[in-house]
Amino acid sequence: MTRSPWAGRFAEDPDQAVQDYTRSLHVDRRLAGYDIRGSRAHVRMLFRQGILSRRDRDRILQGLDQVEEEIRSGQFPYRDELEDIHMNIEVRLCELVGEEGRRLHTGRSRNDQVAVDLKLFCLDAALGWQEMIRRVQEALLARARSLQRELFPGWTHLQAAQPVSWAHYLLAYCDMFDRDHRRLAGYRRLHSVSPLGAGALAGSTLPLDPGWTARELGFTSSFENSYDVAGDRDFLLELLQIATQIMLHASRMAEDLIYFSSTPVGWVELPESLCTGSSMMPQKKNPDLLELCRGKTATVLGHASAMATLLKGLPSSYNRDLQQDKEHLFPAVDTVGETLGILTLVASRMRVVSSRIGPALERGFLTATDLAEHLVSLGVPFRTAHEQVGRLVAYCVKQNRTLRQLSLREIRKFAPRCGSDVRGVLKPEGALDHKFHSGSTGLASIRQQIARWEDRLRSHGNGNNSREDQP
């Protein structure tokens, strides 16, 4: 049997339950590019300060070449007593190059070794959360083009409110995902900085320089304290916080669509190559993604607050406990780029239903505050115009009829100021030819907004990316 790293220190090997207890093997194994890729800027920055042959050097790395390509074609013989892909690739590596192999681990602990894999794989995640969310917006994007006059009926409270386009519902979630990116870009920039040379805790007595390994490894910058470093999971748990809030934005969206496309509304339908069926009722066609998208929400969610979780009770520097942090961190970021990758196929291929809109455009007084506003542009103080509209409301309810369908005469009898323009005040298309200022859902706003996202969007696929976008 291979003895452990601290063989020396130990005359009784681990007991089996302890070995079985203690290894992280099947979960870390997807680190070992990673690693091969932090041992290498290690053995090269080991050379360069004198600590390293060139021969150990050029033997240790045409070993580690071996071990990737071993890995890589599936024939790496893991060893599950040697507890991770860490101490596994360490011990192939050795059993290729021989004695040259034994130098690897030279001024490294597996605390900041362990750091860095987990640094670059964040990293690289955030890095990809980015490409996915501006696939998304480029998406709604391209619907918002084709929808900017076709409209539905807002609301507040899940109750009928104000005349919408569609094209400023869509752009509202390209900014709602914006935000994710943008924190993604800070992310990028605050961890950019590389643990390798904090060994366990302390730095090492060796002539190392952490400084000149970051930049090999594409870090802006190395750790300024060894002690901090070794024990930081501060941009694991960061990450799992983002992933919370892209995946409440997801779970947001992903429940308006199922409002949106269920059977009582019928706004929207989605193709059938993103449904499923009943195995018991043969007429159903369901929003499964959509809700499984809202279910793994809370999957992701619970990652994070374990994570914190973890992290609360731990004293400072490195401890045991955080072998778990990939139990959280891997599942996570699988279930945010999968949803991410759904929500393009959802916001691409699914159909707003116009005639099904069109009856509900009139119900639910959708108008009412635009006329309230129009008898404040004749002079009509808000209060006023809010209390003589909402009694004219109170009319129709009695009467049970729209606010359209009322005579000039009697519309007058609750606001005198109304004119005959009025006609063009209480159509739902006033929502877009009477709302001017930007933000709004008037078209001339809307053609603003598309504009902006067009050239944002265009600009993130030349490569000229916005300065927060940089790490």
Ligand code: ARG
Second form
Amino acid sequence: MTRSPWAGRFAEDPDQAVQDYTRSLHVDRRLAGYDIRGSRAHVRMLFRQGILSRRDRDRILQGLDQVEEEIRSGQFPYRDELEDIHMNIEVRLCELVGEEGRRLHTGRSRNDQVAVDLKLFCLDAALGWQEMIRRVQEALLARARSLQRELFPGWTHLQAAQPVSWAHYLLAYCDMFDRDHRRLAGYRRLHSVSPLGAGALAGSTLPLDPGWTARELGFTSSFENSYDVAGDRDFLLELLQIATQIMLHASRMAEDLIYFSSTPVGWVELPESLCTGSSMMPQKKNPDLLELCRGKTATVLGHASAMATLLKGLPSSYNRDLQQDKEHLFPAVDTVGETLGILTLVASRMRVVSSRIGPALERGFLTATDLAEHLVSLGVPFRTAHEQVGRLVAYCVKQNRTLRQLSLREIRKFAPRCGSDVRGVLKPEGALDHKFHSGSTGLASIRQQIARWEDRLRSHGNGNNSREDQP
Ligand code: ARG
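What would the structure be for the form predicted together with arginine, given that what you showed me was the form predicted on its own?
Every component of the complex follows; first up is the chain already shown.
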């Protein structure tokens, strides 16, 4: 058994149960690449500062290359008794290069080491999500372009409200995901601060240059207070909060589409390749994929709230509780990535079933508001117009007829200002043709939105996305 680097202090080996309980290797081996990156920067800094000789530096860098290659090729001898990936890499380095390897951890603690690894991981995840969000938006935009004139009965409270263009609906999700995209850009700016050099909590007596390692690792700046960053996990919690926000958007879209594609509604059809069947009922074609998106949102929210709970009441600086952060971070990051991929598929392949939507547009008095506004344009005060149209609707309900089935005479009994042009107002298409202001579901606004999105996503396609919000 390989003894741990702190064995000098101990006469006894830890109990097996203690080893098993404190180990995080099975989880944090995922940080290996970041750990090696951090170590390379650290070793180069130690040399620049005259703390390591050129020979030591070169031997360690060579050894780290070898460790990296062993990990890549699956040859790395992971050892459970060495707690975590950080100790595994360091001990293996010493085996490979000998004495010089024992200088790697100079002026460093696992506290700043794990913090820098996690930060690099989180910043990469944030950038990755930004790119995935752009792909979802591209898929939504492509569908919006071809569905500009297609309407569906928009609702509030799940009750028929006003006709809305499918393009407008899809672009609403472009906007929601864009807020997430901007949150991530802000996130990357805020947290681009390197903790490497903070040591255990108080820095080091050696002449370290944390600013240099920060630049070497691509951070905007280095920490201002070692005590702060040794125990800081704001960046991790915040990523999980943004993850929750992204998943909430995904989940609401999933819920919409589950409803749209439900048997009694049927306005949307999902391709078979995105559905699953039933083990008992032969006829079933279920949207399990979207239901799991909703379900996994609960899991990610759980991770975010577990992470907040982990931090609440935790003494400042490093405490071993923090080791648990990865158990919440990694699965949440995976789920967000997978979900954004699924949404891209669903958005590009769902089918709008116009034959089912047409009749639904005739029910529910969807144009009642437009009629009231038409009366306003004829000089009727809105409250009066609302009342007149309300009575008209009640009349229709009693007679089991639609507004469009009434004669002009009947309409004028309730709304005397109406002329024959009221027919155009009662058509669902009025939603597209009679709304002109920006942001509405009117055709002019939809065209404006599409043009704006084309512009935004074109500059992303040119590779500008990551640069424009470079931390
Ligand atoms: N595996 C540990 C973690 O993930 C590394 C830090 C251990 N530090 C310590 N002081 N015991 O947090």
